[in-house]
Each structure stands twice: as structure tokens, then as C-alpha cells.
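The data below hold one chain only, encoded as C-alpha cells and taken in the form predicted on its own.
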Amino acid sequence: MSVKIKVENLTKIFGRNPKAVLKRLQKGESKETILKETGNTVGINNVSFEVKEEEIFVIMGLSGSGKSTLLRCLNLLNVPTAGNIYIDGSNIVEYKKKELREFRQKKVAMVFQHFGLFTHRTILGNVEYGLEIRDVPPEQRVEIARETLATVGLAGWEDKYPHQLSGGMCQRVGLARALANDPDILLMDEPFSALDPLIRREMQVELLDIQAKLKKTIVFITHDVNEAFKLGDRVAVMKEGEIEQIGTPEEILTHPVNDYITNFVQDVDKTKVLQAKHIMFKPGALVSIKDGPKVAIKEMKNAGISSVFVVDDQRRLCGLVTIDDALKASPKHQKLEDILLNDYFVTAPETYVEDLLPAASTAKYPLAVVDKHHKLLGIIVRVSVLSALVHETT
């Protein structure tokens, strides 16, 4: 995927004469010293990263880490003190008023934590708002708003008002209002943090479903590490205005770069982060459907196993053979296809470990991981699933 957003050496300082303070920061003075001696606050300090097109890029950190300050720089609600922000190769820091207005109206949209809905407008009227600003004709904007509300599951609620909706539904309206302008980029500032846990989980699933259909570039802010790892294709962890680590959830979980990251992720529920592809391994023995029971017996004895998966010449999974059935079939000159079993669990590589637990607890044979063409990618034994439950405690 191509790079949609490129941030270079971005710094944001709040207070009087930030350019003068910038020089002190660049000389290595601490945020604490700068605040004490100048009254200026360093929001973000020399941050660089890239966001790929159609990626969900999550920025997480504790309160005061600078994550929301950084997000607001991406549409220049916060004007950077130094650095560059390239969107599709164009540096928005250099935009004039007209260019910035067009950028905000057409290229990027923001979803806020507390919905930001107009209480005097209907749900339809709220979603239409951005289209009104762009002078979209009334009939066209009504049609777009209705279609967008249907996308977020709110068809039939057009004539209601915000006070008549639940928190989760209001957040769907906020999301619909952002989507109505068909922006390339969605900036989401802790959009689910005000919701009850159950509704929050539902909205996370809803966002992933919408992303699968619309394929936007999303920058998502959260302080919840489990939410970050569930939603993010990649995650950036911030601390005191700087990025400590960027990586996939698995990379951050399994290869933290320092003690801060280790402590930050130690309570993550790994079963909700790790997928089948992360814990599977290539089978030590496989048998071709063209082989006979004797070959299957030899493979199982050499590998020290009591069952083996059988594949065709395209490595598509045909079934499983046990040592007992192979031993019985060999003297009878039976073919492997005559003794194939299908009494095993098959899963996709993207299946989360938490969803594998019921199968792993009862499975008699290894779990088979296959792609959409039923090609065998790997196998998972019970111990692999159980080991994913263990949290690092040191």
C-alpha cells in the first residue's frame, strides 16, 4: 500500500513565543525545565511516522502523552511549531486558507469522543451538515445522508433527535456525519471511550465492518491497549510527547523495545490479539493423497505422531489419517482416500486465539489452518493455544 500520511519531525509547543522555546528543546532541555522556566508546554516533540493508505493506524498512550495533540495537527486544528505533514505528497503545513478549507471539507473528517451533535437538528440534519457547508444540493445531500445512516445501521432513525438515541447510536451518527463527505482520511479521537463496555465492543466491531467495506485511511486515538490492538493494523505508543514504538500489535506484544512498552502491554489479553497465523507452525509431516497407507505409516513413525494430514498436489487439505487406520488399511491394499477422516477443526489464519479456545479444549487432533482456497498453511496443537493464555509477568 502507498503512503497516505507522512509526518516528519513534528513538534508542537503551547505558550508564548514557541519558536524561541523550540531552540531550547532542540538543545536537549527537558519538558519539565521548559515548563518551569518559560510556562510553555511541549505537546509533541520531534515525532515522525507514516500511515499507509487504507490502514487503521492507532495512536495510544496515557493521559498527557500527546496523542490527541498529535491527531489535531493532522488537520491543523493544532498548527505545528515545527515539522511537516504530507498528505498524498502535499505538505499541508504550507496550505493557505483556501487550500486548508478545501482539505478539511473534502479530504479529512474527524470523529470526536463526545459525539459533537447538534441537539436542535434531526439525525438526518446532523449527517447532512458537512454537505451543506459544501453547498451540495438539498436532494443530493438528503440521499447521501440516508445512505450513510444505513451504512452505520441507523436506517429509520432519520427523523429522531440526539436526545432520543443511546450513546452508541449517537456515536454512529457522528461516524455517519464524518463519512457523508466521503473523506479519504478519518481522524478518530477516543470515539468510544465514553461508551459502556458492551456498546464499546459493538462499536469496535462496527468500525471494522465499515472499514472492510469503505477502506478509508483511519488514524484512531485511544488510551485502551486492548482496543488499540483489536483495531490497529499498526500501533504507535506515545509517552511524554514522543513515540516509543511503532509496530503491529503482535510486534509490540512480543518484541517490546523497552521497559515502558513491556509494562504498558503486560495486561493485554493476548487471546484477543494473537491470531491463528501467529501460533501455527508448519507440520513436520504431510502425506500426498497419491501416496498409500505405508507411506503414511512411515511419515507418522518418523515424526513420532499418531495422525497426519493429507493434501493434494496443490497442497489443498483432503483429510486426516490416523496410525490405527493406516495399519489396518495397509494389508488390504486400500487407498488413503478410503480411510480419510474429517473429524478435525479447520480455521482461517485470521481467527483470534480466543475463538479457538473451545475447539482446542475438545479437539482430538491438531487444528488445521487453511486459506480461502483450502490450502493447508499450518497446524495448531493444543499447547500452542494454551501458551497464548500466559501473560508475561516479568
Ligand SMILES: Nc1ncnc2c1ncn2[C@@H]1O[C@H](COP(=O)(O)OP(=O)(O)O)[C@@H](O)[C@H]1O
Contents of the next structure:
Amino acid sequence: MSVKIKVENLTKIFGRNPKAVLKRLQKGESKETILKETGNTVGINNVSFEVKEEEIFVIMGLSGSGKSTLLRCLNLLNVPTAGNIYIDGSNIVEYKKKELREFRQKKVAMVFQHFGLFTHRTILGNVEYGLEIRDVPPEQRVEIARETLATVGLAGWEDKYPHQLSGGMCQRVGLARALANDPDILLMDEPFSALDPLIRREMQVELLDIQAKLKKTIVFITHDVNEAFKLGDRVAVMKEGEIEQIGTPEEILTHPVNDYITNFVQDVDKTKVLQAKHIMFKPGALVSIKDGPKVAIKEMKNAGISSVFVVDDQRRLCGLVTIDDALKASPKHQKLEDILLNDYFVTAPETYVEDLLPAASTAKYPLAVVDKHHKLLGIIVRVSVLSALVHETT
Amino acid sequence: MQTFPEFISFKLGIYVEIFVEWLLDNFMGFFEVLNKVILFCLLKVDSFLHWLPWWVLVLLVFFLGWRYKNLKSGIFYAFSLSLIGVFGLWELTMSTLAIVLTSVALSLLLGLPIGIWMSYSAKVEVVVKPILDAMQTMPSFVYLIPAMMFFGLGMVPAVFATIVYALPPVIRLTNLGIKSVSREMVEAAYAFGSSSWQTLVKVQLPQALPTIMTGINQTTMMALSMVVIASMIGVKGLGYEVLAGIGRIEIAQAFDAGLSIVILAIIIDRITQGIADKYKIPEQ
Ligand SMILES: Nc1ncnc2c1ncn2[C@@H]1O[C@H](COP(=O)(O)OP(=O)(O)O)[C@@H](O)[C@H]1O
Ligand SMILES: [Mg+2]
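Compare with the form predicted on its own: the form predicted together with the ligand:
Every component of the complex follows; first up is the chain already shown.
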């Protein structure tokens, strides 16, 4: 996938004389000294990252870590003090007024934490707003606005006003307003933080559904680790205006770069992040369907296990043989095919550990992880599930 | 008792007079044009109001009261207004109303842009705020002096003084209204690529409208009170009746005219307040 947004050495300083403060910052003075001596706040400090096309890129961090400042640089609501932001290869920091307005009208849309809806406009009027600014003819923009409202499940609410809607519905309107412009990029600043937990989860799922259909590039901000890992294809963790680590949720969870990250992610619910493919391992023994029971017995004895998976020459899973059945079958000259069992669990590599837990804790045999051609990729035993959950959290 | 030493006597008034004369000498043309513009507007409004059949105005007040308040208020306002006619003061009332309406219209024409400008620029605010404070603390008849100097006696200086006196609330509340629009909402407007003008017209002004309406209401009330005072420079109207009545100790004449002013004030206040309330936007 190609790079959609490329941020290079971005710094934002709030205060009277940011350029002078920038020099001090580059000399290595600390943010505290700078604040004390100049009264300027360093919002973000020398941040670089890339966002790929059609990706959900989550920026996560504690309150005051500079998430909003960073996001607001991406549509120049904040003008960076230094650094470059390339979107589709062109540096938006250099945009003139007119280019900037056009960029905001067509390329990028924002969803706000407290919705930022226009309370004097109807729901339809809100969703239409961006199109109105672009001088789209009235009939056309009403049509688009209606369609977009239907996508977020608000058909029939067009003529209501924001104060007549619940919080969750208001944020759907916020989302619809952003989507109506058909932007490439969605900037979402803690869009679900103001919502009840239940509504919040609903909205997360809905966002993923919409994203599966529309395939936007989304930069999503949250202070909630679980939300970050649930939504993010990749996640950046910020601390005091700097990015500490960027990676997929699994990478951050399994290889935190420092104690700060470790602490940060320790109360994450790992079963919702880790998938079958992250905790499976190569089977210690494997038997071909062409082999006889004797080979199976030998393999199991060597590996010290009581059952083994049987595959064909394409490594497709055929079934499972237990040591008891093999021992009985061997003197009778039976083939492996005759004693194959199939009351084991099969799972796809993308299944979340959360969904494997019931199977893993009750199954007599290991779980088989297979791809869509039924090829055996690995196996999961109860212990590996448990160890994944406690791993590195202590 | 010691008297204040005479040798440090100093009279400021003379310099003000010199300044005003200087203004008149150098900006004669400007004041003449201003005079003409004000007079033109005033005469148009005045002749319209005197041409208007009395029952049309009574009906209008009834409908406005009904629409923006309730039926009972509508009936009450219409009845009160008719009462002025019963007192035999209808024509005088129309003259007063003409000055009020002209002053208010010109105040808005001036005040709204200044208020908007102030909300956009901290520098302008720093300059304008103290001027507004001064304008509001000054006793209202003080405005009559420069008005007279520039325009002589009559209706034009009355309108001028009224504008100056009634201007502050609409400026203040326009500024306040625009400034109190939620930051996120304004940012949302910009984030969608609105120009400053689009943001002003499509978001800030509609959001500020209830506050601005309150400003208009206050400006109107102040204009009404000023018109009474302006009768001191010989403006015919309800105020003059009161003043003359008091001067000649004719209580009856003063009372009827005074009551008419009160009636006018109540009707204008309630209806503009009603309109302001109708524009209130419910909170999120
Ligand atoms: N407009 C501003 N003026 C001055 N300081 C600001 C401004 N916006 C943000 N900051 C400061 O920058 C830092 C980062 O803020 P922010 O980006 O809002 O953090 P977050 O969104 O992660 O909570 C904070 O210390 C905040 O006080
Ligand atoms: Mg924030």
C-alpha cells in the first residue's frame, strides 16, 4: 500500500515567539525550562511518521501528550512551527490560502470530540455543510446528504436539530458530515470519548464496518488503549509531545520498546488484540496421510505427544490420530485413513484469542489453525493461550 | 474657609469649543453630507408613519405580539396603542417613533460591522471598549451639545445624539455574541474549508443572533429614552409635550404624553424581546 500521509520532523510550539524557542529546543533544552523561561508550550517535538493508504492509524497517549496538536496540524488548523507534511506527495505546509481551502474541502475531513455540530442547522443542514461550501447545487447536495445519513443509520432524522439527538446519534451526524464530502482522509479527535461505554463500542464496530466499505485513510486519536488496539492497523504511542513507539497492536503488545509502553499497555485486554496466528506454533510432529500407523506411533513417541495431525502432500489437514488408535490399528494392518478422527477445533489465523478461549479450555486435542485452502499453519494448545495472556504483563 | 486659588483656574470647555470649530471648518462638507443623509432617511420614515392609517399599525402590533408572545399580549399591545390615539397624541407619537426608528436603523448599520470587527481583532477591541464605556457613563444630554454644534437645532441633531447614545449595546452584544460561539463549531467550519466570510455568515452570525437581538432590543430602548431628552433641543414629539407640560406645570398634559411614552416603550421592548427569544438556539 502506498504512503498517504508523510510527516517529517514536525514541531509545534505555542506562544509568542515560536521560531526563537525552536532554536532553544533544537539545542536540546528541555520543555520545562523553555516553558519556565519563555512561557511557550512545546505541543509536539520533532515527530515523524507515515500513514499508509486505507489504513486506520491510531495516535494514543495520555491527556496533554500532544495528540490533538498533531492531528490539527494535518489539516493546518494548527500551523506547524517546523517540519513538513506531505499528503499524496505534496507539502501542505507550503499551501497558500486558496490551495488550503480546496484541500480542506476535498481531501480531508474532521470529526470532533464534542461533535462540533452547527446547532442552528438541521441534521440534514449539518451534513450538507461541506458540500454547500463547495458550491454543490442544492438538489445534489441534499441527495448526497440523505444517502450519507442513511449509511450511518440516521435516515428519517433529517429535519431534526442536534439538541433533539442523543450523543451517539450526534457523533453519527459528525461522521456523516465528514463522509458527505467524500474525503480521502478522515481525522478523528477522540470521537467516541464523550459517549457511554455501550454506545462507544457500538460506534467502534460501526466505524470498522464503514471503513471496510469505504476504505478511507483514517487518523484516529484516543487515550484508551483498548480502543486503540481494537481499531488501529497501526498505533503510535505519544508521550510529552513525542512518539515513543509505532507499530501494529501485536508488535506494541509483544515488543514494547520501553517501560513506559509496557506500563501503558499492561491493562489492555490482550485476548481482544492477539489472534490465533500470534500464539500458534509449529506442530512438533506431523504425519502424512500416505504413511502407516507405525510411522505415526514413532512420530508421537519421539515428540512425546499422544495425538498427531495428519496432512496430505499439499499440507492440507486430513484429520487427527491418537496414539491409542494407532497402537490398536498397527497389528491389524489398517491404514491411517481408517482411524482418522475429526472432533478437534479448526480456526482461521485471524480469529481473536478472545474467541478461542472456550474451545481451548475444553478441547481434548490441540486447535488446528488453517488457512482458507485448509492448509495447516500451526496448532494451539491450552497452555499457549494461557501463556499469551500472562506473557510480559508482569 | 479657603477658596480654591484663582491663579490655577483653567477651563477645558474652551478647548473643546476650539476643537469643534476646527472640525467644522475642516470637515464642513462631511457634516453637510451627514446632515443630508440623516434628514433624508428621517423624512422618508416620518412621512411614511404619518401616511400609515392608524389601524394598520395597531393591527401590526397585534400580529407581532401574537406571533412572538401570545394572543393575550397581542390584544393588550393593540389596545394600549389605540389608547395613545384616544389621548389625541397619535401624530406626535408618530414623529417620535420616526426618530427612534431612524436612529435605530442607522445605529445597526454602524454598530453591527463595528461589533463584528471588534470580535475579529483584539486591537480594535482595545480601542473601542473604553470609548463604549465612556459613552455609556456620560449623562445622555451631554450628547446634545456636540450634536447641536454640528447640526444646529431640530430633528437631525436629535437623531445624531440618539445614535451616539444608543450605539454601545448593539456593538457590545454583537461582539459578545460572536465571541461566545463554541470554538469547536468555528473550527469545524474552517476544517471544511470555509472562508472567513462563509464562517461569519453561515455559522458565527446565526449562532450570535439571539445575543445580537438582545443588543438591538437594548439599543431601541435607549433610543426611545434619548428621544425624550432630545426634546430639550426643540424636537417636536412626545418628549416635548412632557417637557412643556412640566415647564408650565400642566400635569394633565405631561401625564398623557408620559404615559404614551411608557406604552410605546413596553410595546417595543416586549416585541423585540419576543423576537430575540424566538431565535434562541437550544443547547446541545
Ligand atoms: N492553542 C494552544 N495554546 C497553548 N498551548 C496549547 C494550545 N493547544 C494545546 N496546547 C498545549 O499543548 C500540549 C498538548 O495539548 P494537546 O495536543 O491538546 O494534548 P492531547 O490532545 O493529547 O490531550 C498541552 O500542554 C496543551 O496545554
Ligand atoms: Mg486532545
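Quantities reported herein were computed from a predicted structural model and do not represent experimental measurements. Numbering follows the first chain given and starts at 1. What we label the rigid core is the largest C-alpha set whose atoms superpose within 1.5 Å from one form to the other.
- When one rigid part swings against the other between the two forms, the hinge lies at 268 among 68, 346, 150, 268.
- Comparing forms between the two forms, one finds the smaller rigid domain rotated against the larger by 9 degrees.
- The Cα position of residue 380 changes by 2.9 Å between the two forms once both are aligned on the rigid core.
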